[in-house]
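The data below hold one chain only, encoded as structure tokens and taken in the form predicted on its own.
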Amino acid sequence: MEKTLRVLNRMVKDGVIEQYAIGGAVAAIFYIEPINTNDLDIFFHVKESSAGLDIMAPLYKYLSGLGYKGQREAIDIEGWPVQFLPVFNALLEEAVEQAREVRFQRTKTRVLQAEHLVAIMLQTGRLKDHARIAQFMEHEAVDQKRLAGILGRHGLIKKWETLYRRKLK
């Protein structure tokens, strides 16, 4: 994965994307027990471009020029299928901006914080997200006060209360 992260960092340096942070199951590994996953979810800020509605075009062109190829909904970068997910709402914007810097071996990268991961999973609302939220809560991996602030800012309190009554008690 370190080689993959180096390519992502190069994309930032070369101006293809402005900023990125790891999300999804790989990010969750930083907070809870390992989860089986076969891809790397990258949330990123889109550079202003002349690509119009095809905001992914510059990214694909850049990676194709480096010899990387598409693999279903991902791009294989150094053996890791990478799913690029543009920031498209205020929650994701905040999550990427407040991502924490970590080192993976010798390479710096950014990972979404646990509270944002939980809020994003709640907003997404898939069954596997609800199960993963329960893991975060069981492992006491989130700061409850910080999570409440995030849920409040992004209109997710009612959804949280519904889930909490149903799944987490």
Second form
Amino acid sequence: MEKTLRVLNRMVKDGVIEQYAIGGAVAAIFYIEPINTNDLDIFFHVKESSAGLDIMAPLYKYLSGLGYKGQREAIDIEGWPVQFLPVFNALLEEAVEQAREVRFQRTKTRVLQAEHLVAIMLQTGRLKDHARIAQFMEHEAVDQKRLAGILGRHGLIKKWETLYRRKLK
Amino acid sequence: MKKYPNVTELFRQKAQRRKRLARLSFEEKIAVVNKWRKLTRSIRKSQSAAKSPVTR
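We have the form predicted on its own; now please give the form predicted together with its partner chain.
So here's everything in the complex, that chain up top.
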């Protein structure tokens, strides 16, 4: 994992991506119990100049140049299949901007905050997202006031109250 | 009426274990996940070997 993160940091340093943050199951693992997962979801900012173009092409070209091969929709980087996901809405944009900087062994990286992860899962709304939201609540891994603020800003309060029949504190 | 064992304590211990796992460091948790990934790969390998036709 550390080698994978070093490659991602190098992509930022070399200007291939503007900024990234770990999302998905690996980000969730930071806050709750370990979850079995096979890939590393990386949300990244798209450069303004790339709008309308094939935004993934420069990433694949750069990584292919370093010898990393595609594995269906992911790219195997130092033993981890990495799924690159461009920021595609305001919630993700805020989430990546406000991601927390953490260390994995000796390498710095960025992980989406717990409250943003829950909001994104609520927005995505698959059955497994709801199961994972339940794990976050069970582990008391979210600040409910902060979560309420995020849900409010992104029009998700009603969805939360409808699904979970409970108001946030 | 049949008597069943009380498993309340077992479930409580299970919940405690999950809380302990949640308190591991990020690195320790990823190490657990890596063990699972290795296991999943070997299970998939055995499954595809079992499905392959035998060549004579």
